[in-house]
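The chain below stands alone, shown as structure tokens; this is the form predicted on its own.
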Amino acid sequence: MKKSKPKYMQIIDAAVVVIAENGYHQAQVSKIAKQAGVADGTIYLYFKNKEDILISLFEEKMGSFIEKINTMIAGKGTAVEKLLKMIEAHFSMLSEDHHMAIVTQLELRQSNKDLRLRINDVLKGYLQVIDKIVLEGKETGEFSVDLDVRLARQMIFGTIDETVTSWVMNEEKYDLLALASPVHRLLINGCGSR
């Protein structure tokens, strides 16, 4: 119901912007009040606490991107090109928004235990799209019939994450998406392409 009403969303970009800037234990609510144009008491309105602000700006931009992905690869290709085009998809994403890339590659690192389960909740749907093409190039034959699943995401999911962290930690300084087809190469030759 709160996440349908208009100051939600701006909350939450609001957020965003202020954690990247400042740093999540620095981003006093008052702050992501201000850079959202509303009262610090609109915010409780909408999420308990800063904790809840982090974990529900994950959910939704997560949530979205996942939808994203699903959408592009419903149906099309297989599973190497739907790969490629998940890690695209990853790579543009936090290259167009220089604030999430920070906040998604440094800031959730820095949170508590229970936060951290919290955000490991809401990456296994993103996690089992990476499973789903995994399967499905094993079921084609483009990946290695014996490949562990488990293992195959792991370093894909580690992969990519891993280039996006040293290019934020290098200040963005190189083109990200032209990585995307080296990355590539990398993980389907680890799966075990033909």
Second form
Number of protein chains: 4
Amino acid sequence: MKKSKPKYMQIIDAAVVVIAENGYHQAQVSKIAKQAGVADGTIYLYFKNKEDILISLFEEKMGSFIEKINTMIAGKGTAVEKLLKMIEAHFSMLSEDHHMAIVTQLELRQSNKDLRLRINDVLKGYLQVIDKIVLEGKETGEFSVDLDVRLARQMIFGTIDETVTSWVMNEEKYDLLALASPVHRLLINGCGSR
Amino acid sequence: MKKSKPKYMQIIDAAVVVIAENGYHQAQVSKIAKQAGVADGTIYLYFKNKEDILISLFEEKMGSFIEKINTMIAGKGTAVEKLLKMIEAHFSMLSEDHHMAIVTQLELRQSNKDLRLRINDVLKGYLQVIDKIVLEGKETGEFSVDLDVRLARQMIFGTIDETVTSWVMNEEKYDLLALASPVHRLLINGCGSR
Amino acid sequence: MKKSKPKYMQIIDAAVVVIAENGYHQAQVSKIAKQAGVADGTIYLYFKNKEDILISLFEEKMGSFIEKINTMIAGKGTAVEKLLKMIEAHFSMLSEDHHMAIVTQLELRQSNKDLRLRINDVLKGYLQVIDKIVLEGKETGEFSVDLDVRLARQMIFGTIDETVTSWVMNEEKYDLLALASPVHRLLINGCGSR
Amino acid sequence: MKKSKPKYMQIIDAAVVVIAENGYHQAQVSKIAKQAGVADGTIYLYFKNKEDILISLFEEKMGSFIEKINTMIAGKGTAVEKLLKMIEAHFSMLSEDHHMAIVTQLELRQSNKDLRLRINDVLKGYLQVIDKIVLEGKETGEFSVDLDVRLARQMIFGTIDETVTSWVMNEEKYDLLALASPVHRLLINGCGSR
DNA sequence: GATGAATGAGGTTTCATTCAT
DNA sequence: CATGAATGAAACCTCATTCAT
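Moving from the form predicted on its own to the form predicted together with the DNA:
And the full complex, kicking off with our chain again.
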């Protein structure tokens, strides 16, 4: 399988660095190749075209992120606790990976509609994790029975995403991870019964 | 001033139509000129460059939107009521202007980092409206005194934005305006004291 | 109309020179532009793409050639005389235009299948001229009534084409025009009744 | 010698198939290697470069064709009869080998000037066969003493070639072999004394 | 002998912007 | 003011060939 080949991840990692440091529109294939330490043509032994690099990048990174979250919140704890874990994991991952933070919050959003549709497919996996937590919370009575799952999901994802984007746009000047707890409180209030 | 000249708005309106119908990356200056009924070169008598069209577009449209909101919520009612008015106004405006909905939620996000920083400057006016409501709510005791204004703003804007984006991506299949009330309830729960 | 614009023919003439002197595969658009004395981009104001230059080149040159032949053989003379006129015109034109001779006999044949199909469409006009002469000859009794028109056309065109190609490949060392009469004699023998 | 190695012919045969089915410009070395069941690099153990494959292809196939013709017309019969035999052999061979017909009449003509000059060297062997028949015909009085051998050869080869090309371009819809006799009649008329 | 992963040069086309009219 | 013809820089991808195994 492709992914076992070292150059596959080597190129993806190079793409993250190049996009983060040069911006989406200045991330030429030749720059990525140079950063990865391979010839331009080698890129095309592992990826169909430039767009394929970006989709794969997102799939690989987001895929492993979703897996990590799923493992982390498996079984243990209430829905409220799981939501906190998820937010902490989300903030923690992007705090620790400066390049990925820039790429996911700013650069990859400049891609064209086709690419963004593909990215949304990957994101669905994440949104399903949120849905699962919300549903569980409704069942256990932690969240209001009237809660609309789609709206709750949009609030949770929208708030988290907006928080991270603000943090990145403010040049990561403050501690993102410290916001996990207050953001969590805001969100469970929103989901709670009154 | 530029804005008094009829061609200025003519070009901006043309840009909205062209971007909405062709997508950001297919919105060439020549297409906008054609749609506006002017020569390519005429564009440059009213705008410094292509980016200037897009910034002006956002400034004009967003500016009038913020004005409208400000008028609408001036003086009357509690913070909770003002928040509802604001959400309704936001959803209503985009419901009524299909082209602008596509342009603001999908197409303009594909612009480069520089342009998006400029757009964020314009957005600040809107975020200040939100801040004002949140602060008022804290003073009147409608919202928790512990509420972090920045986080609350991010939740409110993030939720609204994510809700609209989902609606646009789902091809505006359902009634966005009907979501104003449940979204509002979610948000005031989040902001409320417990 | 395009063709009235001077740059249209300017670019086509440049293409003939560049292809003849550099070969089909070394005839880059930038070389043609330079030879024509225009910018690369200007080419695309007059032609859809590179292939369109080549098709247009063939259409313009061959079109005017067929017109000339048609005028030349209109009405006057027997089929046998018309055939001679045609051969002389064919040999004469290529004798006088060294570049076109190379382009039509050697270089343009390297084009891909699509382009050659388009070229064949243009050639059909020429083949129809041959057919008309053959038919007339059969009617007047100059040629055998048993003569298969398609085969006769293939013999006439094949012989002429092969003669010119040989001449070009031999670096135009001998007088092509002098061959018109003996080639003509060969062909009318072939077509004649015995 | 190279040619005794089984892989040599294996690669040549693969090249014929790949070129016929994909076209000259889509006949990549890697495709030929795959069709031949060898690795890309192996090609270069038997051929100097890609052009060498094509020249060898033509030499091998044309060489055996010329041999066959020579054997077939050796000694027996008049020049007129030999010419018929030759045309029949030519039409017959290409009728029976669909791939070679496409390759020789359409695809190989797209090669560059250098390659076609090399191909012409090979063709000379065939043209000499024609010359021999024409000379013999002149000596026996079957053909006119005034007949220019070069022109006669160009007529014979040009007519045969044009006939086959037309047949291939018309997707081999009709019986090529049936044309041998009428084409032969045309040609001996052309060569005959009047 | 055989392999096939890696190489890297090279060209068509788009489109924001200018400036002579 | 308005025009629109002309400009020219810039990048993705292919594929013949090599060479370490």
